[in-house]
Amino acid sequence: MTVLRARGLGKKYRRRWALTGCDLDLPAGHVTGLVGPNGAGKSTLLGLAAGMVEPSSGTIEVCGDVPGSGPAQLAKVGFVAQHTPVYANLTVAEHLRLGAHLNPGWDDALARDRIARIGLDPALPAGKLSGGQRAQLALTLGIAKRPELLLLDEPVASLDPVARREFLRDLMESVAEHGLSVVMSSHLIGDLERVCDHLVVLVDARVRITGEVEHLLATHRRLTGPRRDVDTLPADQHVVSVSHTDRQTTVLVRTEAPVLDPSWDVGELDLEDLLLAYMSNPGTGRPPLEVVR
């Protein structure tokens, strides 16, 4: 099942374009990560799949239906924003109970919980909280709702090693027990590495790969040798960056097959090696994007 589908999206503000041809299949019950540097277009996606804002060019498809095209389809979608919006007069229990009023699926002993757990006074109005501690109570909001599908823009960027570890084992156990869907973009490498299983890289607006994290470090390879012209390369090793000294070539491919030749000193890839390669590397010349599964 498909969570969301994407063809041919674009968004263009006055000259420029924040998202340009992109086209998308996440697959369900699984927490896609959202990679790509500043600029790149992750919070247009997600703005765009939260019916934030609509589309300049193509379709888009969450949940199986136009994003925010009526009530239904409002509900299975929880999207927390970069700056983790929040009413500054209400307090924490005004916040809850307001959740509760305007959501159907409400999980009020999930909110509470996590509340009491995470130390929030519900009393304490929101705009007497630290930034970490909104933080905190908006992301209890999101999961809350009990969406099918939780929208994350940058969740945890403001909230300490401790709070973010306690957020992501939350995440962890509604996307086990619920089948709750996650696309979650983030600067936070360990944070991916830990609870995503599915990843889109994003670079000048454009997708530059997406694929199941396993199957991309799979198919990925760093190849060590004599310096050489990287266009001698096997038609399916596809070129992701290249680097020369004066006697030695170092080339990351992706590619299905064994690299059989045996000049090269083959090594494999962390998720940090894949995502700097492809961030760094914007894709002028080289093949267009494959979907890696």
Second form
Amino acid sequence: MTVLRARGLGKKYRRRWALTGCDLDLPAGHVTGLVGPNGAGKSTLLGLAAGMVEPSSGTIEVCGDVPGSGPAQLAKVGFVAQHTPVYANLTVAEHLRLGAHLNPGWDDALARDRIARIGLDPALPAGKLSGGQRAQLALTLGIAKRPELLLLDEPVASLDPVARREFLRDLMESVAEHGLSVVMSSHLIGDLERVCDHLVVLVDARVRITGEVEHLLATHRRLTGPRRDVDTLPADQHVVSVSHTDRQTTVLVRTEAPVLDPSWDVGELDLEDLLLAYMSNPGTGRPPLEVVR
Amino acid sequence: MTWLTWRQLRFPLVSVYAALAVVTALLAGTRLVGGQDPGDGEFWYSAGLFAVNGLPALLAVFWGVPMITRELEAGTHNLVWNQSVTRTRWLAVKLGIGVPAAALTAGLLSLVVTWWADPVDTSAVPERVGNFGRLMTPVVFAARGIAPVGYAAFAFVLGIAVAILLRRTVTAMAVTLVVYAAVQLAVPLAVRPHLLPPVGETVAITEANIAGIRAEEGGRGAPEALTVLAPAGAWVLTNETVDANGAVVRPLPAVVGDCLPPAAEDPRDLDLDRIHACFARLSDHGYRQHLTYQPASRFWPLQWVELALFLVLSAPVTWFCFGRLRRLS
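Structure of the form predicted in complex with its partner chain, given the form predicted alone:
Full complex below, order starting with the chain above.
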């Protein structure tokens, strides 16, 4: 089951494409991490999925329908925007009331429980909360709405490490209990590693790679060997990044097949290496071997 | 959604209604009664005119515009549009509460001011009115009766539309004010005179109905134009001298100059015969005065038509708001 399907999806702001040629199929019941440098199009993709932004090209389908197409569709998708906006002059309790009024599937017990656990004073205006507390309130609204798909744009950026861990745990609980699907963007690779089983890497407004974390890790290898030109690699080894020293060449490749060339020293990658390699090498072509003196 | 909108509008709504109550109390205490010198009420009369004329714009700028721009500026549209409520409904509720609230406020203030000014407005003796305008003069007309209800509704949706278009509170406020002021200038100048076909008549110029003669600065030659008295309380649109063929005469024939008593002359020594003869000569040459006006009896019909006009004008603006909403993000 796909919870989000995009075909040729693109969004143009004035003269710049914030996202282009995006084809995606995200599975339901999983936590998908959305990774990429600043300005790569993560927020645009989330906005498109929430129906906040209209696509300039292509199509997107979320939970089987066009995003933002009606109250029923809105009820299925939760979205907590970047900077976790809340009404400054409404109290915490009034925010919960707002959620209860505006959502048919509102889980009041869950919301109250979370607010109590975080230790937010229900009578306090949201404008008086700290950045982290505001984020917690916005995230509580998102979870208690009981959506099928929860879209989170850098949700934990303003949380302290303890709150972050707790929030991610709550999120995982909802995924396990209610079959919630999550798509979240984050710069914190450690967090992504902990909760995500699926990844989308966006670079320069394009999807660089997408897939299951385990599969991605299993199909990427670091090859180290004597300095050489990478054009000689077999066709089924796709170069992600290359670096040369005087004597050595290190190549990061994606390949389904085992690496047989004995001159390479084959190493495993962790998620951080993999993501950094993709994010710092936007091009798809192989960089030419430079002469190093 | 209704609760949220009410919660957001609660404070401005309560403050405006409190101010309205204060104004009502003040006006009730200063209402003119028969026999009182109308000069005493001049300040309150002008204040009432000013308040009713200004209120629709104020409501548009301080209720309407922030209703949209505060959400966009604080990013809370991202929160509220992601509850299980479409943005169409979000806007519909805002308009559904805001427009009637604004219209009601303007209607109530107009009611109070109209009631206060009634002794002045309906006084039959022109001297009694002093410096006050007549009911049909544009600035008074716009501050009486039911037309302010239409103004407030229109101004409010205008504020919302500009806010959706510009997204910034201060710019949207300024643009709303400018556009609304332009509409309020254009309507009395170009639209209201024709809302109902004006009454036209051509009358003889006599010393009894002459209201004024305008001459060039210091010139001893022919005067520029003359006006005759129009029916009491009428809103005069044209008041011009025409010749026997019905063509407008400007400047006036030299003969009119003779109708004027020399400036320094003592009123008791007026040569009435000469003046009589002068006006007779004017008639003999076929000069008559052409008048078009909206009579005072048209006040209420015109108020209704004006109310309808502004409500009708609000419709395309509202339609624009909903159309543009989809493209907002």
